[in-house]
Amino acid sequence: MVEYLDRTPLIGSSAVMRKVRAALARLAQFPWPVRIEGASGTGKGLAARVLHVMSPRAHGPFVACAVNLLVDTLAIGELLGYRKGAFTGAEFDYMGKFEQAHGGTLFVDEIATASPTVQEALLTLIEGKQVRRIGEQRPRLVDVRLVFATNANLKEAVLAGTFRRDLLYRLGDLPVRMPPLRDHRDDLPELIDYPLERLTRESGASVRSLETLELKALHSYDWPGNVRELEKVLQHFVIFEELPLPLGAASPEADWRERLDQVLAKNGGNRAATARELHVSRKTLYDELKRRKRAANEE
């Protein structure tokens, strides 16, 4: 996957995110490997892209490689490339990930899961700055800036015998820590507005704004899946115009469906007034009434 990136946003005005951007901007100016740490879904891949865009290599390729997805028997061919006919199934010349990233950045995701074969290939790249495709004798020089991500402690992995000590030393110690979403909830308005606008544009749907109680529910949620989970929640909202459980249940008005008949009768059947009192959109209210009508007809 080769990408040429012009602009990649790293959203958030909180002190935590300002610190992250400052670290990325400083590290981007140097050629050495950078380690991006953080739990799953915190945006480690996005941070790697931002670092690339801010670096002198911004006009070169950005190549991502998720080593946890590489089948070990094919890993060397995927990383180093191969010559046509080098092995069964090699039907064409293939440029591996290292060569694809020449002049740019190679982002290695989940490096702690790398097999011994992959670790050896990475060590060879860092030490020799060259690759030799399978089936070829001639080495090819490559100029690659390595950025890698992990949600595991690599020093502990070395002690456990699952990660090479010499590779750990070659990778250096230049870390950037991506914070969990619960640690920068003040960024939620920005983290909601930007992707919600994009999702609305992509879907072509007419989507209502999030209401006050819904925003409070989002702010009080613990976000175990971090910004990746937020993206999925917003996709659900674009489609159904309501928050999924458990976020829907987090609102004190989550039982609005049970109160619907009572509030509708109180307002003399006025749907607009009922929707306002229940803190839902008119469309959400109308859809619920249609659903009830269909269910009654099927009985």
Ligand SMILES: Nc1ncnc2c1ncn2[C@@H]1O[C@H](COP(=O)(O)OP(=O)(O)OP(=O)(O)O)[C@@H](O)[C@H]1O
Given for the second form:
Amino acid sequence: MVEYLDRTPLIGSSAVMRKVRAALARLAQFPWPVRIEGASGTGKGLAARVLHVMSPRAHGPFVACAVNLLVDTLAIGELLGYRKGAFTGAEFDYMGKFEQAHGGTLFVDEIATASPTVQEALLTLIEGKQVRRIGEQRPRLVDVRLVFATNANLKEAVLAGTFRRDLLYRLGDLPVRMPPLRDHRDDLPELIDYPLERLTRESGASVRSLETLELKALHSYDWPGNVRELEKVLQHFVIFEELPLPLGAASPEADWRERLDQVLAKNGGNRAATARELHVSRKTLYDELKRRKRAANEE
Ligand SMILES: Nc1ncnc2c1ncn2[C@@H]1O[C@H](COP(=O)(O)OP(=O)(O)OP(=O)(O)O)[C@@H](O)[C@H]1O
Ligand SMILES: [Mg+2]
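Since the one above is the form predicted on its own, can you give the form predicted together with the ligand too?
Whole complex next, starting from this chain.
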């Protein structure tokens, strides 16, 4: 299946992201394999698409595939294609993903996990521009530009005997490093606004804007799951109108208490309006204000 190419740009005007985009734009002009590195959720898949779109092959297909298949013939057939009857379950002639990418870009995720069969097929694909479908003798000519992602050190994998040396050489060494989100925090405003606008549009809901405290929480968080995690957090916000833990306050109670001063100030000190906005009763609000006064006097 040829993937639907969305037009999501690689967001971020920080120096790091500008460098990433410049590298992708440059590499896109050359036919050689490109390696994309980066932790989970940093945008490796997106970078591969962006590279494709900026390349002379932009009008060809972009096909993404995972290669960490168990030694299951049908799964490998999904990549290489097969002839009808080649194995149990091969009910028709099938054009695999490698061939589907002909004239375009093939994005191979986690290439270090490829089985020996798939490694051999990848080598034949880049070296010989050929694919041989399972159950066929005659190879077919296939012209693809390869982009691959890996977090493993391929040289070490070669030494460990799990990765072919000739394939490593063929893959070359043209890396693009996707930075973890904590290394380009200055992109957060853009990385929040753009998806939030899209999610709001998609959901058709009226979404309130993020409050100062919430923005502060987003900015001080460490983002171990990178941009993907940020997108999930924003989606949660659109659905539940609050940030998920651990970003939201530890309890709804602590949450409204923290926001109290801010909302009170916004409402010009009007307690009724403040209580309504914080979804608490007026009594609860008065009690809290009394408690604060007492606490302040005790100091
Ligand atoms: N710089 C960015 N600008 C806009 N969206 C981004 C950016 N980086 C990541 N994303 C978005 O974050 C999500 C995760 O990105 P992607 O799937 O490309 O990450 P990945 O590195 O391939 O992650 P994994 O290793 O988990 O597969 C996607 O929805 C992607 O569109
Ligand atoms: Mg990915």
